[in-house]
Structures are given as C-alpha cells and as structure tokens.
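Presented as structure tokens, the chain that follows is alone, the form predicted on its own.
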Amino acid sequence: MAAIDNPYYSHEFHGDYDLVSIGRLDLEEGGSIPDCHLAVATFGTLSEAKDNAIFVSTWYSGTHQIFREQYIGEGHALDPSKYFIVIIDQIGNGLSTSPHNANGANAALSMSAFPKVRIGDDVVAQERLLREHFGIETLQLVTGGSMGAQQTYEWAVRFPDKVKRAAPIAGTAQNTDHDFLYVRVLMEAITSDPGFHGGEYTSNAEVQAGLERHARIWGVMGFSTEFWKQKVYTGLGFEDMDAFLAGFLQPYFTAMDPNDLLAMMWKWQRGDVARHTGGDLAAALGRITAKTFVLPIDEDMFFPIRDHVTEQAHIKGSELRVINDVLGHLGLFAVNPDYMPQIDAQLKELLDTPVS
C-alpha cells in the first residue's frame, strides 16, 4: 500500500529541521532502506575544529520538538551559544523515513512492509549523517532519554572513540523481560483495532480506537503510582483521572501514525548493547570509556533504578545520578518544574567534567 499523509508529522507541529538522505543503509535483521531520509535540528554553531557537538536522540513517540521547547537553551547545560546540538530523529518516528511516509525510492517499504530496524540501524545512520553532513568525528556528549537513552548507550558501545561523555536518561542498554512484555501489550492494544487492516489502513483515524487503548495504557505505567495517589494531574488543570486521559495522553497518541509506533516499539523491545559481545552485557558496557552519568528518575516503572544500577556498575568511572520525579517515566516531558533544574545540574557537571 502507498505511503499516506497525516498532517502531524509536519513543521507545523514539529519546528524547524531538516531532511537530510544518508543514502542506502543496510540493515542488521537484514534488507535496507533504499534512501534513508533523516529529519535533524541543529542549535548553535559548530566551531571551526569541530570539537562543540553535542548529540541528542529522540525517544518512543518523540521527535526534537521537546527538546527545543525544554531542554535546549540560555540557562540549560544544553546552551547553543556554547555547543552545536544536533538532534536527529528516530527512524520510524514519523519525521524520518517512517512507515507511513515511505515513499519514492523507499515505496516498497511502505505501512505493513516496513522491514525490522534496531536500535544499532538507528546509530548507524546517525554517525554516518554527523560524519559526512556535518564532519563530526567526536562528540562532548551524547545524551537521551528513555529509547533516547538506549541510543546512548548504544553509541557509546559501539563508537567509544567518538564519545566522549555520556549521559542516560531514564533507559537502559539491555531491555528487560518486563518491558519487552508490556510493550507487547501496547503493540496489541493496537494491533487488535479492526480498523487496523493489517497495517493497511488509510488513515490513522481508522485506528483511534486501538491509539486510545494503547494511550490509557501507558497512563498504567507512564506515571507512576504516586502520581495517580496525589493526584497530580489536578494541578495540570483536569479535575479527574478520566479527564486526564482524555485531555491529555490520548489527544497525544491519536494523532500519530499506528505503524511507525509500533516500528519504534519493536527497537524499544530488543535494545541490548550486549549482542556486540555475544550476550556478555558486563563486556560490552566495559567498551564504554566516556565519562558517564546515569540518570534514572526515582519513581520510574519502566526503568527502576535497580535496573540502573545493575548495569552502571560495569562502566568504568561512571557515576549514578538520580533525578527525583514524582510523574515517573514520563517525567522526561519536563512538565514538574523541579524536573530540568535537576537535569541541567547534572549535565552541566558532566560537561564540566575534563576528559582526555
């Protein structure tokens, strides 16, 4: 089935950025894109010796739009009048080449034929686009949150001599049994809506009630317990929990595409820098030499901080920094305004750090 349009995935709502093709890139579980297309927004100015990047990769359902509106800035550690901060896209996530999107040299690929690409695709294609784009070959830091920090921990596996401080927000570099479970539901939720057609639809409003199940889902375990206990979200401005969700989290997913969520859900469900050494996980964090924060948020139920732990302790000189939230994962949407105090501080300290 043909690519279709969904208003969306636009500059409407997602800013200024670039697409910029990397050209035909292999897949590790086989195939390739033919013309991957990567949609990249930069900040600052990248000096002369090219030694003030910074990178920052997108999470599950995210483009760099929140990071524009929150993270980037005068006052934040990410400060573009000192560093060149680049954000590239996701594959799958709507902006850069995507199910719903693929068209031209990639038509093939469209909707339900879009191939199976991981966490390492995505790095792939990053390095290769700040590489020959931009003639990065090193990075003061490389940060991201949730699917965001998988890609960290993947770049710095994978390319430690690129990396020179990392920092993991809220994710981890081996996927849980647990996680992988819940994300099947969240796949299910969808996948079991009629209107989904096999991922043949022709709108994704044919698929609104499958995205509404999957938004409530994520109420379960995107904030955590104590959020629901306080009721935070009355200070959000909704007088009920089904207010909430019906004002915020479903109005979120129903306007994305069911087919480049689940290309995503896939990645997230497989993130495991350990096939680098054949299932070792304490060999493959052990490549890591950059100076590495690891941030878990406290009340996080998609990544607790035991998790965190387990895996920070194999990384030479790191350091585990928790973020205190009560929101949970979703936390990472910077809405508690105690929430980027915390991270700035800890970023700031982290680029801050000398390194060799």
The other form holds:
Protein chains: 2
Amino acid sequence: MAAIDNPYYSHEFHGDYDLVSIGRLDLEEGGSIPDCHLAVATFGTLSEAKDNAIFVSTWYSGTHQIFREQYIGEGHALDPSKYFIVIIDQIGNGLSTSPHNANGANAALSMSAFPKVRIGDDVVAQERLLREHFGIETLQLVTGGSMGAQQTYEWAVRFPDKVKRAAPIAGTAQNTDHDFLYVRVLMEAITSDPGFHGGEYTSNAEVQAGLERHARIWGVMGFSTEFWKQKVYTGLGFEDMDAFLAGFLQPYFTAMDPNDLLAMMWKWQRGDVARHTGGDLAAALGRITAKTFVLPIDEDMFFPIRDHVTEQAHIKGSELRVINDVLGHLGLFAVNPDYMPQIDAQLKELLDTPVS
Amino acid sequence: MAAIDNPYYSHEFHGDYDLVSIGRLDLEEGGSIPDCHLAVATFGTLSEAKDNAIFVSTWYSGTHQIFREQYIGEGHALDPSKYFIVIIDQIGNGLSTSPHNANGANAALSMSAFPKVRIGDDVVAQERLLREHFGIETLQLVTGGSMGAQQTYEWAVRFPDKVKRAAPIAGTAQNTDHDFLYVRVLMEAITSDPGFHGGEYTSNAEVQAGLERHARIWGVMGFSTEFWKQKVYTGLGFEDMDAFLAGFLQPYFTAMDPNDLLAMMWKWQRGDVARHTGGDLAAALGRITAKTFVLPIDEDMFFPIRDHVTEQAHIKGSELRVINDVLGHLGLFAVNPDYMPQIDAQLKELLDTPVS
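For the form predicted in complex with another copy of the chain instead of the form predicted on its own, what are the coordinates?
The complete assembly is shown below, putting the previous chain first.
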C-alpha cells in the first residue's frame, strides 16, 4: 500500500513501465533507500553486443511518458527500430521511489521523512540498473532536458568511459544561484500552504492552493514573455491566459504529490558536477570524453543560452546548438511543431558522428 | 490617526515632502476618495513664466526619495538649478492616500475597503495638483520608471498639449499578459499568508512571511540571471545571495504595508493607454505629441526591450534608447555606477531637443 494513493502515478497516465528494484541505495548526503525501485520504460531491442543503447533521464515533474508521446518513434532520432532506448524515471518523480509511495522496506522514508537525494544518487542508481538488469556497459547517447540535462552531465563526468555521446537540453552542469532562488520560490509556494502541514498532508488535494500558486509561477518563468505576448496558447485551443492556466498548467501540477515535487526541487537546486573536482567546474567538465552537443532553448528564462555557453567552452570537442522555441523552457513539452524537428536533427547528427 | 501606524512611511525615511489635498477624487472604476492627499516633493524654483517644470512619478514600492537620492541634483539632467522638479507619490504608495493611512474623511476606505485605483486616476490627480497648487500648465518633461513609465505614457496620451517631452523608463504603455501574471504571483505571495487575514491585519509584521516570499520573487524577476551569476551584490557589500536577500531585498519590502503594495499591484496590472481609444493601442500612442525617448533596460526580465520596441513604433518622432544594466529592472535603483550617466545623457539630450 502506498503511503498516499495518488492515481496520477499509475499506468493509466504513464502507460507501460516496469518497476525494477536495485536494492539498497546509499545516498551522497548520508542515509540510504533500503529498497530503491526505479520505473523503467524501454523502446526497441537491445542488440546481442549490447552496443545500441540510449539512455534518457527525466525532468522536474516529468516521467518517461512525454518521451514516449513526443520524442521516440520511427522518424525520430530516438528510433526504436535502431536503438534500445531506456528511460529511467528519476527518484522522487512519483513513479520511482518517492516520498508519497515509500512503503514496505522504505516505509520509514515516507512523506516528510524522505531523505535528501542528489542528481549523483540518481545516476549511480541508473548505472547500476543498466548494468545489472540489462548488462549495458556502453551508451551510444545520454540525453535529457532540464533536470535531465543535469543527469546527462553527471553521467558524462562520472562515467566518461560509458558515455559515447551526450546531449543535454535546456539545463546546466552546475545549477546557478538564480535557479536556486527560482526553485526556492517554487518550493515556498507549496510549503507555505497551511494544508501542507510540514509534509504530513493526507492527500495532495489538501495542498491544492499551494500547487496552483506553484503552477502560476511556472507560468511566469517556464514560458517566455513572447509566448504570452503572441498568445501562443490559442493555437493549443485555449481562449486566453486564464483558460490556459486553468485548463493546462494548474491541473498538470495539482495532480502531483507535493513532497515528490519538493524532493525533485531540492535535487535540482544542487545539481553540480564540480562536486567531483572540489568545486572546479572546468576540471569536472574537462573529464567529459563524450561527443557533446549542448542544446539550450533560445527563449529559456532560467537556463539562458549564455549559461550554457560558459560551460560548453570547457567540454572538449563540444558544440553549442541552439534550439529556437518561443515557448521557452517548457518548449521541452514539444507542443510547438517546430521543436521536435530541431531536436531530431541535432540528435541524428550527433548519433551519426563517429566516436572512438 | 493612521489606520495603521507604520513608521516606514514617515519623514525619517522619506525626507521632506508635503501632503497636499486635492479634495475629492472620482475614480475610473467607480467610487471616489473623499479627500485625496498626495505627497509632493519639489526641487528647484518655478520660473515666473511657469515654464521650467518637470514632473516625475513613482514606481511600485517606491517614493520620491529614490529620486532625491539618486536622480536629482546639479550635474544630473534633473537639475534643480535649472528646472522646477515636482515628484508626486502615486496613490497607494503609503505616503499619498493609501489603504494603511486612510483616515479622517477617508476612514471608510481603510485597509481592505480601499477602492480600485487606476493609473489614469493618478494622472488626473497629478494634473489637478500641478494646476491648482502650482499653476503649472506645461511640463518640459514627464518621466518615471516602471509604474512611473505607465504614468508617463498616461500623461502623454491624456494631456498631449501639456507634455513637451516624455521619457518612460523600463515600462510599457500597455501592460502585458506576462506582467499581469507576474504581478498576480507577487500578490498571491502576500494574500496567501494566513496573517494577511483578507487585508485586515493589525500590523504589517503579521504578514512578514508573505512579504518575504514576495521579496524573493522579486529576486528572481527583478534582477537579471547575469546579476546573480556575476555576484554583483558583492560590490554592494553582501557576501552571498542569502546575505543580499536578508540584508537588502527582504527588509526593503517587509517594512511596507501589504494592502498598499496590493493597491499598487492592482493598478500596475491594468496600466493601459488604449482605454482611451477603445482598445486601439496604436491609436492611443498616436495621440502623443511629446518628443519621446523610450528607455528600456536591456537585462529587464519582465519589461523586455522588444515590448518597448513594438510600442515605440507607434509614437511619432520617438526614439528607442536602450539603457545597459546587468541589474535588470531593478537597475532603476541606480546602484550601478554606470546607470545614472546613461539616464542623465538621455534625459539631457531630450531636454536639449527643441520642441514646438
């Protein structure tokens, strides 16, 4: 029995996926998850030589499902007729072990007792699962957006021998102070709701007001000023800004579990590959041997292009490839018809680039 | 006796100013302020011909004091040895008639009972005061930043014959949807605080948590991402982001009255000169006869340059003059030593431009 039975985190909304236990996961910040489960969705067939695997990680509030719906398929760069594509949901995202579903051996970690998990913990867990469950030792590509970009960088720095190519989209290797503050503001929208009760609510519905405020803050920063100016949402069938908020952004987030969102946000705030090199970001990025395309979105308000540029300069042989999307950061949802063709073109070129 | 005795709104923090009654002010949204008082600070001497007056309006949370400290003086474009400079504090800013100080004839408007006031009401009140109290019928320049830019546009559209020159800084004539949402998020940080009690708190200290959250949201949007990246605050004597928030941004806003801030925010959300022309923005801006310099700040995250560009195109003979400041919108505080020289250069050139 889940600590909280939230129907959003089910096959109904997230299609087929497996829950795979990787056993005990010791955490960077101390403590451990006694029986860490990761939700895994795969596409395509692993070759006998196990040399056609691609790994995709998930972003804040996201799961594997958006990749299934938008990023993966014949005609896309992430083509399951050619590659074995594995998506592992990040810890805390509500499908993998998370505050709201910690039960059984993890029951002591339920709700507000959930431990602090870092990007590095996710990547350690993902590497173990890929190796022990699938026998995968080499990845043709690691990619992901936003927090998925954080995980992509962590993979490329921590396991350089395993990552042939890397494509971080709209996210940085070292989280910025501005992003830390932005995420703090998002967290406070939730935790300030009296219904949050220090994380010991009995249903996410009790925190609805806070979750709605959190959604509206995403409305300010997640899309670009130009998205609102051009009323892009009318093309998505919404009459005005309020209809778009009420019909899309608010219900998207209010379905979710507050503690789960907070666990991901704490992790997001502290994404930083320089932990491996005593704070030296250039040295950490210098460890990357993967052929890397850095893919910012031009209208992103909190992962701006220039923050990607300064990091990309430290990655040997890397290239900056800017994605144009008036949606800004939430262009990642791939609702703009011009978005996926750009992503596909970049990932295809990257996958077609020979590497040693 | 004030409805709430908040020591921030006093001469101790705002220097010399006069409170001038303009009598009853009927409001655009209906209702009226029975005895509207406006706080007025003046600099310099009005010429006998009354032809050397400059009018400056105030921004959200601001008063005349920032202009006294940073913008006005010999060597500045706003030179009191040459011009008679009048600053009128906007209604709701805590010095002019505002929710927290509504008493006497205005007692029925106290706190949550304060009526909805629009930018147009301010400008009507300001014009009356300048005419009746000082006998001023012509302004050599109207200027202001942010909500002060909204008032500047309102002046230039509503009283084209009275405004010789206009210099809106970091603000638009028609508020955008994105800004509306941003302000909504700011408002909700305050109103969601249980201590707010629907506006019927007995001290702003009861709403401190909400005011602090509101301050941190300003931290996300008020400065640029690059401000945080470059740790510009260290030049202001703060060690890190938290010290800057705790030592500057939070105390700045927690001293203020929540209802006063909300009154200004409601007004900000609805700034729109197209009310005069049935929603036709181009037609409204086409009424402007003032020689106009439009002055966006390049790193502004919510009044971006391009929003100024689209409006400037409709103003006859106007010029776009971009101010460069890594501080972004809050560059208006003029703490960057490169800021005032740019503003002064633009305003001097504008004041030196002959007009009919």
